[in-house]
Amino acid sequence: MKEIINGLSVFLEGNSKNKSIIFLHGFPYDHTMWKAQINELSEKYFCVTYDIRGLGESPVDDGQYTMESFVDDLEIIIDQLKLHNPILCGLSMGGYISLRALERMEEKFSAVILCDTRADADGNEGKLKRAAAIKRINTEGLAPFAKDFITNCFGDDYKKNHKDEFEKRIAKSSGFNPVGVKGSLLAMLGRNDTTEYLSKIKIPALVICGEFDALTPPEVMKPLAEKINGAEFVVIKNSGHMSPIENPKEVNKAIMKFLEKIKKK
């Protein structure tokens, strides 16, 4: 079921009386990246996904986004749906939003799942890359940037054995409004560093990373997990940065195991 909340396209699956999970997608994707997880979890959980402002079916507005405004959108969705201590699950940019949300209002959540993401803010090199991406979109259009960026997100195994689906991902993101995509780049460029908060997280945490993730590799994500008290760290085989798409079976297995464990507490 689709609802419009604060202008955003929000998608609901499962029984609203069940424990809720909010899924936050990565850049430059939309809510459909979580399809395999929703299919697996919606029988026992109330699954909430949405297109982050400027991407997918959500409005672009002025394109002047910040990580704070993304967290504001998340908070409004939680309040509008009257979700009680939902589980938060974010990948990459969705992970940035999740970590800042915890820093601002951890009491609203009961657990967190961080997929292929990082807590540190962009350094000078990272900021220059974001700026160069915006310049490239301005001069060449969105499609060339989307193709190169998404190609770097996926591991070789997926690109070889799921070529049609991979090409569809590129085509879909290439069709987004360039203003929204650039707005997301600006929000990520300007985000704050949440590393110091990791040790203060009190809710259960699962950290997932693709074995061949070129953007946030295991050697980056393992230290992140180690900073969170009691966090579990799982490496997903034969996958790159988009592990929930590339190896959904293993990601679902890790998530289900984690959810069953925290349910017993």
Ligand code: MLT
The other form holds:
Amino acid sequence: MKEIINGLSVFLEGNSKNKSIIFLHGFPYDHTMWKAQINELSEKYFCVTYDIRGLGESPVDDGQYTMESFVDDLEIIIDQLKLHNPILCGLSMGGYISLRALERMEEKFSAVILCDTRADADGNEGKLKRAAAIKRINTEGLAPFAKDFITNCFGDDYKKNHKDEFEKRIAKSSGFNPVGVKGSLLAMLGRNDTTEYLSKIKIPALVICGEFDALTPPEVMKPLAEKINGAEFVVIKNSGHMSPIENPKEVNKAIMKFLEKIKKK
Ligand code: MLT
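Counterpart to the form predicted on its own, namely the form predicted in complex with this ligand:
Below is the whole assembly, all chains and molecules, this chain first.
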């Protein structure tokens, strides 16, 4: 079922009386990246996902976003749906939103799942890369940037064995509004560093990373997991940055195991 909340396209699956999980997608994707997780989890959980402002079916508005405004959107969705202590599950940019949301209002959540993400902010090199990406989109249009960015996100195995789906992802993201995509780049460029908060997280945490993730590799994610008290760290075999799409079986297994464990507590 689709609902419009604060202008955003929000997708709801499962029984709203069940424990809720909110899925936050990465850049430059949309809610459909969580399809395999929601298919399996919606039997027992109320699964909420949405297109982050500027991407997918959500409106672009003025294209001027910050990580704070992305967290504001998340908070409005939680409040409007009256979700009681949902579990947060974010990948990469969705992870940046999740970590900042915890820093701002951890008491609203009961657990967090961080996939292929990082806590540190962009350094100088990263900021210059974002600026170059915006310049490229302005001069060449969105498609060449989207193709290169998405190609770097996926591992070789997926690109070889799921050629059609991979091409469809590129085509879909290439069709997004460039103003919204550039707005996300600026929001990521300007985000704050949440590393200091990691050791303060009190809710249970699962940290997931594709073994061949070229953007947020296991060398980045293992230390992130180690900073969170009691966090579990799972490396997903044969997967790049988009582990929920590339190896849904292993990702779902890790998530289910984590959810069963925290249910017993
Ligand atoms: C993502 O997957 O959301 C992006 O790789 C995040 C980023 O560019 O920092």
